[in-house]
Each structure stands twice: as structure tokens, then as C-alpha cells.
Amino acid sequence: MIDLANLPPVAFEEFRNMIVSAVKAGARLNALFGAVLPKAGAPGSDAKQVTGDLRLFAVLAQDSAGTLNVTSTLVGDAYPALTPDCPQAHWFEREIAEQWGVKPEGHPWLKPIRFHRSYREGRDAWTRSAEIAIQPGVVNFFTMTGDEVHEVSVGPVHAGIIEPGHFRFQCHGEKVYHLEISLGYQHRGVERALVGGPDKRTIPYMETLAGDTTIGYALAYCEAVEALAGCRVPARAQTLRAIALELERLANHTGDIGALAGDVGYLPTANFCGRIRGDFLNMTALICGNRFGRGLVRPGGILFDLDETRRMELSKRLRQAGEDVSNAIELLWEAPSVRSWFDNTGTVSRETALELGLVGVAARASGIERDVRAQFPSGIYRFAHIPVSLYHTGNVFSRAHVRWMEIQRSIAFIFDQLKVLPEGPVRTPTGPLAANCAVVSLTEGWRGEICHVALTDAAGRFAHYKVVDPSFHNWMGLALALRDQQISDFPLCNKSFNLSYCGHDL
């Protein structure tokens, strides 16, 4: 937690320079975002007021160090961009640009990414500048010319059950030369939501942030609320919350591994994935009642405790279950025709991974070693840790494997705790929330990092309240995945990533 009295602006100069000098030497920019804060010393004023000098924040991460640096600056309608020299700005200066109506001056490609009105009266970015010919709603795609050249247009309403996601492939014959992904059909402005509170609606608001990911969110927001009301919880409610935590990577990970294997037409290991990830998705019901985990994690610890019956039942189904999908992701391996699919398409390069800041399963499958469970620890993970799992090759494969050795290493972690299950109370009362502080804070989901900066105000009200899901990192990853790769490639490229649509467009 910071007071932002210790956290004043640089100039931007200073801001700029600590960042990509930072980025370059091996740091990784998890958030920069924009912020129009009340005045320090106003509690009557409103939180949701968007008038004034707009603030831009930075959060870096030394991972090697597991250290956090905040930094922030004030900016008025233009500033130079980052993107030039920090690319894992990129998508960040796009959002700031639509939220703020700021102009990135030297931006390679400025547009929006979720089409919503600047949060300011007359800040539109894409209408005050002549330079940039883009109205809300309307996407400048890139276009190529050439013989035989020509564009796929896919979505944003696809034939399946997926969320709405518009993809431009920019082809010569075949082969895929660029892919540009449209994004924000469904963004719901749950950030702006956040502010003013907490309140009632606040945390059914995190745990749909992404329905798939409802405990990495709602935990990511409780340590935030913790850090901020100097909350200490219970011993036993952070082990069955990283218990419920490993249980959504298990389901995640394992309907994953079904669909890639789906995606080239090899069922037996499609079917039985289905199957068990129902069965990891009825553990956490076995222990809230909600197999997505709605109603467990909440400030101060969890909700519903683990008794000896529910313990030794869970233990019971989680064997029965490792054992299940040891069988059937094997015989994916097994397989020479699925080897060679997965082991020849979708390769991102460790370099190119890095330039990017991916995280998560896409960041380890390229040879980094990013894991917030280990590098940026808390709960539970402070003492009981779980390998990183790395794979080194980037393609389809990789992915694919990395997620496999996080599901053994994720049931041999449930097993250790749910034997040393701490004795004690699951809850403990949160208190008030600092004034005028920031906090971040960082959970590993299942799809890879998730951050949360929270900003108070002087009555300890959120003031701003900042959300990065894994997939704003890798989105782009997943763009040059398809580079040279066959049009036919792109279902198996994109379920090894899996990326969330609704967890982007908040």
C-alpha cells in the first residue's frame, strides 16, 4: 500500500524514461492507465467526477526481484508515446487515448479498442484530431495489396458459443501475413462502475468480471481491500482459498486440453476433458455450492468452511479425477498425427514474448518464467509453493503441455493442504479502507496475471479503480501466432490461447 502523498507526479520526461529504460533492462509494465483523482483534503467531493488534470500510473514488475514500482505523471492533451520504445505499451496508450481522449503522439496504429465515449465532455480523441480518421464504431483496418491478396473477415457473431470477437486475416493464398483482432463488443464500463464504492455491488461485479475466472478475480480484489484496511486473514481461509484457486485452473486447463484436442478432430480425449472438467467444477461446489466459486472469497477471508466430511469427500473425487485426466490427456500425446499439428503451428518466440509482456500459460510456453505464485507470492503461496511450469518450443504444443504440468502440479498442491489444513476461524472483520492510498494487486489465474489497482480518496472511497486481465497482455500474441501460418490454423491457434472477450472489454 502507498500513500499518495509519497507518490507524487514526475515530470513526464522522468515518467518516460523510467519506463522504457526500466522495460528494457528486464522490468514488465502490468499496468499504466489514466486517472482524474478528487483533490486531496475534498471528502465531500465526488468520486466519479471527471474533470481536471488527467494523472497517468505505472506499475512495474521486477519479476527476478519479485519488487513492484508505482510511478505516475500529469499529461495534458497530447503527450509522446511510449509504444515506439516500450511495445507493452501498445495496447494501453490505445485504451488511455479512448478513455481520456489524450493523444499518444507517435502511436504506430491509435485506435480504439472497446468504441465508448471519452469519460470527459468534448475529450473524443477519434473526432478532435484530424490525423486520426476514425469515428466510434467505425475500425481502419490494415489492408494489403497485391496479386492474389485478399481478407477474411470472421465475427464478431461466430457459429459457436464463443463471445463476440472480430478477426481481420490479411492473406496470400492460404498464408496468413497479419491478423488484427477487434474487440469491445460487450463492454460493459464495470471500472467506472467501481467507483465510489465498495459497496453492495462490488464484489458480484469482480466475480463477473470473467465467469470463468470467478475466484482469481474476486481474490485479486479482496487482498486489494486487505491491504487497504490492514486486514490479517485467517490461516485456514487462505489455504481453502488457493485450494478453490488451483480448482478453476484444474477445470480450465483441462477443458482447454479437450478443446485443442477437439480442434484436430481427436475425440477420445475431447470427450473424457468435457466430462472431468465437470468434475473439478463440482469440487468447488462441493465446498460453496457454486461450481464457479460464486459466494466464496470475500474480504476477510471465505464464507463457507471445509468440514472433515467435505474434506475427505473432496480428496475422495480429486484422486478419482487425476487419475481420469492423466488417462485421457495421455492419449493426446500419444497420437502422432496430434504431435505433429500441435508441434508445428502457432509458434511466439521467447523474444517475441518478452517484447510483448505476455503472461500466464502463453508467457511459460515461450521459456519465461512468470508466475505470480512464485515470484509475487501471498497467502498461502508464501509457504506452500508450486513449481513454475516452463516449455521452451512457443507453438501450440508448448502451450498445451504447460497447461498439463500445471494440472499435476496443481492436484499434488490441493492434496498437500487439504492434509495440513490449518485449524481456526475462515473470516475476520476488514474495517475501513485508508484515505487517499493506492494498492496493487496481483493474483495468477489461470489464464495468467491478473492486476488490480485500486485508488482511494479522502473518505476511503475507490476514486479509480484499475482492472488488467492476462488477456489484455497476450492478445496480440495470439495476432502473430498466425503470421505464416495456414487460415485453417486459427481455431487451434486460438483455444491454445484462450483468451477472454469479457475480461477485456470491461
The other form holds:
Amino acid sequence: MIDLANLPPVAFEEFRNMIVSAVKAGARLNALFGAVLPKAGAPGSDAKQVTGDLRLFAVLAQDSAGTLNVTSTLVGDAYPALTPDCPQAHWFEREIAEQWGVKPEGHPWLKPIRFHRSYREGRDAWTRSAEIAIQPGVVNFFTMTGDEVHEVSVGPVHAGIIEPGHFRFQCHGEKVYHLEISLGYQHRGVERALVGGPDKRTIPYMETLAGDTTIGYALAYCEAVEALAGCRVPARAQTLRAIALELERLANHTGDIGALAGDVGYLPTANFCGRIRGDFLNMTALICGNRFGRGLVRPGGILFDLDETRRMELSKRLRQAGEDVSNAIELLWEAPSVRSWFDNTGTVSRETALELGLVGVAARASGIERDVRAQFPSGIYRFAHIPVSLYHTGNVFSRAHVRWMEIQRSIAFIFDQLKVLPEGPVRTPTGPLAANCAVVSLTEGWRGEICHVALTDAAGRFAHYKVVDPSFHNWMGLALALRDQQISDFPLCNKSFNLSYCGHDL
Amino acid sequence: MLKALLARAHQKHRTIGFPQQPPVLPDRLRGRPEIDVALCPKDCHVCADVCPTDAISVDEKGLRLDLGRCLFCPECVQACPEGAIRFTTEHRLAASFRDALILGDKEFQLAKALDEKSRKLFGRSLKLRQVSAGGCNGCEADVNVLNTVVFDLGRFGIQFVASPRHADGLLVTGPVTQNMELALRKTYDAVPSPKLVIAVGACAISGGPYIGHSEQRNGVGGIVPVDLLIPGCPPHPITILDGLLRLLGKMDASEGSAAGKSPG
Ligand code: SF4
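Structure of the form predicted together with the partner chain, given the form predicted alone:
Once more the chain from above appears, this time first in line as the rest of the complex follows.
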């Protein structure tokens, strides 16, 4: 947490140079966003009203040192884009342009990412008319020309029960030369609605940023407000939160491996894992009544305690599910046809992954040691360590294998924690939030790093609340993984990343 | 191959007995809420104040709770000083029309079965196209799970299909974002008539946590006609399955178990 008074905006050149050189030297851009803050010392100013200067904020991480840096600057109607010198800024700058109607000049790929009007009335980075409705997915897609070149367009409504998104493939025969991803169909205006909070909708917003990451998101939020309120969460609650976070990881990783098996037609593992995923979800429901963990994590702690009978029951179920999931997944590795398919599909090199700033499973599967639980630990992870699961081949197999390692480690972690569950209360009152402050909160959700940045006004309300879903960094990774692949392998590649549409679209 | 067979033996038969047998549900499940207005002190509206979606209203006519808006978050229960609101583990929540979801003075009216003609058409084979129109992907996840061996939706003749043109109806989730409105309309139009629409989750019924946002349409009802509403955030898979089976007349009207002996 930093007092905003200690974070004066620096000159734009300094801001830009600092980010570009830090990233070149190995730092990572966790967040880069714009915010219009009420004038300091103007209490009671309406936080939802967006007039005033646009301020850009950047959060940079040194993963190996476990340090974060925050810097900010003021910009006018346009500024020299960072992206040409720092590809990690690519998606962020498109978001800034869309939200605030400023133009990052020289941005090589400046298109909307969510298809909505800018937050500042009358401003538009593309000078689109206010009279004409903005249509999602209507942009100049990158195209390829030549004999026998063809374009394949998929979505927003897909063939399965999945979220909407639009994909454009430029192909020659079966081979994909380029994939462009256009999202925004799930955009429901959450970030903007968070301004002025916390209020009674804040928790439901957090729990539904990405429904499959309810715990991860609620935790990132709660840790942010707890830091702002100077609240110390009881040890028992910290442990139970981590157990819930790992259960969420277990359910999703198991489901993903099952789905990957399904995509190559290996049905035994697909069917077994589909069921075992549910067993993990039901363990979360055992704790709090809801399979996704709704209602569990709240500022100051958790709402549902784990009594002794439940603790025993959870251990019992976890043991059984652990045996079942090993049995199901080991079977998959023994099928040579599966191995060769997984091995030869969707490779992202370590260099590419570093350049794009990939996070989570996708980063670790390209050999990058990057895991919030180890590098920026909070809560019980400061004392109980989970080894970072790494593999180096960057392909579908690698992403599946990292999940499998994480499944085993999460199970071991939960068993350990259940044995040493601290006594005591599970919740404590939070109190008011510090005024005019900025806080960065990181959580390793099952997809990867969830980054929240809260900026408070003079009354301790949210002047701005930034949410960065791991998918925000990783969609571009999927696009590049598809290059030179067979288009028929798209479902498999896509599943191996399993990114969030709603978490991206917000 | 042998290993696959051994694994099959290890994993056992896991399809649940529902609907012939009552479902096994978590004891902390937040199912249909129960309100005991007799306990409410005069002029108290603590529950309405804390409710994130304004699902509760208190006026001269008493307390009303709109299940279509309810997120089944425990806030009202936590806030009530008298214990007048509590969650039961009652999983049956599906209704045929919007008003039925408003709990207050009247008896909760569970979803009715389709008329005989429609049942003839859809009763043995119902193909649905799922449209995800905003929301958090939670409802999608618990609809998808019906396809696993645990619920084995296929045994009831219900199947999710890839094209609206192969479908008898839509199952919609999400508040219908502005950016999905056109896609939803087009998909609806592409389904041959007669067709059904099923709204799953608080978002699809009312907008859920996003009620009132200009980026969405407060649910499916304002865009296309809805035949079945399944509340929850997200609803438990059993609640969804119960709703689908009720629509097809495969559940006893008021009971929790199947009509007749064999499903399908
Ligand atoms: S449980 Fe339902 S009625 Fe009660 S506060 Fe939550 S959303 Fe409102």
C-alpha cells in the first residue's frame, strides 16, 4: 500500500523510459491502466464523475526478487505508445485507448478490445460517431492475401457450452498463419461499477468476475481492502482461504485435463476427470454450501468455519479424489497417441512467453518461474510453501503436465494444512479504508496471476478499481501458439490455455 | 487397454440415482429461502438494506423476496437480527413465469410441465442450443456438468447441440450484454418453431449482480419469450436438472422425485 501523496506523477518520458528499460531488464508489467482521480483534498467529490486529467499507472514486478514498483504520469489526448518498445503493453494500451479515448500514437495494432464507449463522454480514440452503435467484432481484421489463402471465422456463439468470443484464422489449407482474437461479448461494465465502493454489490461483483475463479477473485479483493484497512485476518481464516483456493485449482485443473483428453478423443480420462472435477467442487460446497465458493471469502476472514466433522469428511473425500485423479491421469500419459499429439501441438517458446508477459500455467509450461504463491506470497503462503511447478517444452503436453504437477502439490498442501489448522476465530471486523492510497493485491488463481489495484479517494472510497485477469496477459499467447498449426487443433490449443472471456471482458 | 479396463473398475459406476431417489446435497446448500414474517419487528428492513440486488422489498403488504434476483448470498440471513430469513436445502426452484419467483404471501409455484402437444414433440428428445450472454461462466459450468457421467443428461433424451438449426430451443445464461443481444436474437431466429427458451441463473432472469448496468439488458425476458426460469447464482446442477425434467413432465408436480418409474 502506498499513500498517493508519495506517488506524484512523473514526466511522461521518464515514465515511458522507466517501463521500457525495466521490462527489457527482465521486469514484468502486471498492470498498466488509466484513471481519472478526483482532485486530492476534495472530499465528497463524486467518484463516478469522470472529468479531469487522465493519469496512467504502471505496476511492474521483479519476480525473482519479489518486489513491485508503481509509477504514474499524466497524459493528454495522445501520447507515444509504449508497445513498439514493450510488447507486454500491447493489450493494456488498447484498453486505455478504449476506456479513456486517448490515442497511444504509433501503437501497431490499435483496435478496441471490449467494444464499448469511452468513460469520458465525447472522447473516442477512433473518432467514431456517437450516433452509430458500436458493434462487437466489427474491426479491420488482419488479413492475408494470395492464391488459396482463406479465412475462417468462428463465434461469438460457439458449438459447445462456452462463453462467446470471436476468432479469425488466416489459413493456407489446414495451416494457420495467423489467429486474431476479438472479445468483449461478456462486457457488463463491472470495473466502472466498482468506483465509489466498497458497497453491497462489491462482493458479488468480485465473486462473478470469473465464476470459475470465485475464490481467487474474492481473495484478491479482500486482501486489497484488508491492506487498506490495516486489518489482520485470523490465522484460521487464512488457512481455510488457502485450502479453498487450492480446491478451486484442483477442480479446474482436473476439468481441464479431462477436457484435453476429450479433445483428442481419449474418453476414459475425459469421463473420469469430468466427474472428479465435480468431487472437488463438492468439497468446496461442503465448506460453504456453494460449489464455486460463493459466500465464503469476505473482508476480514471467511463466513463458514470448518468444524471437526467437516474437517474429517474433507480429508476423507480428498484422499479418495486424489486416488481417483491419479488413476485417471496416469492412464492418459500411457497412451502414446495422446502423448505425440500433445507434444506436437501449440508450442510457445520461453522467449515469446517472456516477451508477452504470460502468467500462470502458460508461463510455467514455457519454463518461466512465475507463481504469486512463491514470489509474492500473502496469507498462509508466507509460511507454507508450494513448490513452483515448471516444465519447459511450452506445448500442450507441457501445459497439461504443469497442471498435473500442481494437482499433486495442491492435494499435498491441503492435507498438510488440514493437519495443522490453527484454532481461533475465522473473521474480524475490517474498519474503514485508508484515504488517498493505492494498493496492489496479487493472487495466484488457477489460471495465473490475478492483479487488483485499488485507488481510494479522500473519503476512503474507490476512486478507481483495476482488475487484471490472467487471461488479459495470455490471450495473445494462445494466438501465437496457433501459428503454423493445423486449424483442427484449435480446440486442443484453446483448451490447453483455457482462458477466461468474462474475466477479460469485465 | 488392460490398464484402461482396470481404471474403469477403479472409478466405478457413478451416475446418481436422481430423480428416482432424492438427490444428495450439501447440508449447507443455500436452497429456497424461508421467511417467517411473524418474527419481523415492525418497520425493520435490515435485510432489504443489505441485499446487493434489491431482491427483498418490505412494505405494507409485508416482505417479499424475488428469487429471480436473489444471488443466494448469505447477506440477508447474516444481517437479520431475528433469524426471520433462513435458507433451506430445498433444491426445487424452477418456475414457469416470472411472478412465480416472488416469495411472499403465496405458496411457491413450481414449474409446470409443457402441454401435451409440446410434450409429444419434446418429451422424448429435447435438443438445446446454449447461448452464453454475459455473466460469469458459473451457470455454464453447472449446465455443462449435466453432461458428465454423474448426471448423464442423455438418459432423459436431453442433449446440447452445436447449431441452433438442430435445436428445439435455447438455454440462455447471462444478463444479455449489449454486445450479445444481436447474437442472441439471431440464434433465437435460427431455431425452428415451435421452440423453447430456458433462462438459467439470476443474470438471465433479472440481470443478477449487473441489474441496471447500461451494458446489459436485465435478462433474457425482454429479448425473447421465456418458458422456464431456473434461479440461482449459479443454480446447483440438480436444480437445473429438476427444472428441465419438470418442463418435460418427468417429475411429480410437487414432489422431488420422478413421475412414473423409468426416466426417458
Ligand atoms: S440471499 Fe438473495 S435476498 Fe438475501 S441478500 Fe443475498 S441476494 Fe438478497
